[in-house]
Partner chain sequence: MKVIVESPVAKEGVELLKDEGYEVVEIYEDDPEVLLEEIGSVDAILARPTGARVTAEVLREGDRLQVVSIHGVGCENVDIDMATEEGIYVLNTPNANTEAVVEHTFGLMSNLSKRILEADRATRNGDYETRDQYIGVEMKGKTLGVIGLGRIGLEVGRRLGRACGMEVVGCDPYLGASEFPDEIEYAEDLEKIFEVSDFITVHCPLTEGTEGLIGQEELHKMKESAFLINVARGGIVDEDALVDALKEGEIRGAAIDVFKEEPPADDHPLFDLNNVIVTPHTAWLTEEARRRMSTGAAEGIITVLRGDIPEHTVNQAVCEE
Amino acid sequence: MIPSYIVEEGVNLLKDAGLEVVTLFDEPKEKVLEQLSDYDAILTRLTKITLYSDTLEGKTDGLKVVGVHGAGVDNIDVDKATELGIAVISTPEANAEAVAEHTIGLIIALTKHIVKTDKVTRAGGYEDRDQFVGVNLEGKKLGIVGPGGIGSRVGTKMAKAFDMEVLTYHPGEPSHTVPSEMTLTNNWEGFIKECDVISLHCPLIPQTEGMVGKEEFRMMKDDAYLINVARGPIIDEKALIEALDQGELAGAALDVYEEEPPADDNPLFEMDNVVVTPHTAWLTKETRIKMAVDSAQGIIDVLNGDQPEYIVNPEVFEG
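Put the chain from that sequence into structure form on its own, the form predicted alone.
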């Protein structure tokens, strides 16, 4: 069952594998949850459905696998799924290039005042251009929080193009080798104080929720920039608004928010030192296809009794 739209390449792969595919794109979330036990697999996207302990309990008798059309699995109670023997798969590499490119775009937009000067120019303010003095990225210190597939791309080949020095901090132990071009530090306070640009690329887990808050903003350089293309609740949004108001950092660029969709009257939308996009860092033609295909293939693997490449809870295959 697929409760929200994915591109046809993923749907066709499932059908070609001999699976009956039911799409419920227009059904309310509550109705989708009521039908979980009728299906062997569900392929879900973050914005349409959430699966937590209270919805999994007693409604998953036939469910064998939950496929997430995306990298993050914070909308799934993985522990409960594992307890019930339900495999959880994701697509951690599918969006890496797109999100990394979007990150660099946000950094450039902030440091070069591209959004502000676009508006001013369109409004006939060409002669006001001297008010918008940007900064060079060359020689600046870029801080990557989470040196995974996305963070590593930003911190190596992309930062290298601008001759930036790159520090990285991982909230916990890195799951793979950190590239040599990035200097790994365990000193969170020093990391916050040193970096000119801080870019968040870590998952939303208990130890990262609210990890950038009042204390971090007080420690940041007042000409530093903050980028978040990971998950909104990693930042204390109220503290960010206060910090921007008080000049504790130069600006922020956000693709994700504490609540999604964000409220129309979110104060961040009125700030001219903030660049916002609607959780679209991943949204490219190539990524949509790769996410759909990767998640579909993972489901096929599980239903065939094989362990998929991107399994979140491999414990269900043990024993």
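Can you return the structure of this protein in the form predicted in complex with its partner chain rather than the form predicted alone?
FYI, this one's just the chain on its own, none of its partners or other molecules.
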């Protein structure tokens, strides 16, 4: 079952493997969930449905695998799926390049006032240009929260391109190798106080929810920039709005929000030291193909009894 649109490269891969593919793009969420037991596999996008324990328990008799078209699995109760023997696969690498490039675009959009000056120029305000003095990134400190695939890409690119000094925060021992261009720290306070640009690349888990809040904004440099392309609730959005209002940081760029879709009157949308994109950091022609193909391949592997490359709960294959 494919409840929301994916590119044909993925659909074709499933069909070529001899699977019957049912697309339910126009069916409402409730209808989709009612039918779960009838399917061996579901290939889902984060935005369409959530698979928490009440959905999974007793309603997924035939279901063997949930393929997530994306990196985050916060819409799925993975523990419950494991308990029920349902494999969960995601596509953690598919969007890494796109998100890293988006992050860089957002950083420079902020430091060089690109979004603001574009608006001013179009409105006939060319002559006000002297007001929009940017800053160079060269030699500045970039802080990466979460040295995973995306964080590491952003860090190495910015070090290579602009000779930035890159720090990366992780509370414990990271599961990825940290590239040589980045210095690992577990000192949160020092990290927040020191960095000129802070970019979030960690998953949304209980420990990261509200991780950047009032305290952090007070500690940040007044001329610091904050970028969030990870998950909205990692930042306390209300505290961010207040901090931006009071000049506790210079600006912020957000691709994700506490609530999605965000309210039309979200105060962030009125601020001119802010850049907002609609959860599109991952969205490129290349990523859509990689995600569809990777998640389809994962489903095929599970249904063939093979262990897929990007398994979230490898325990289901043990025993």
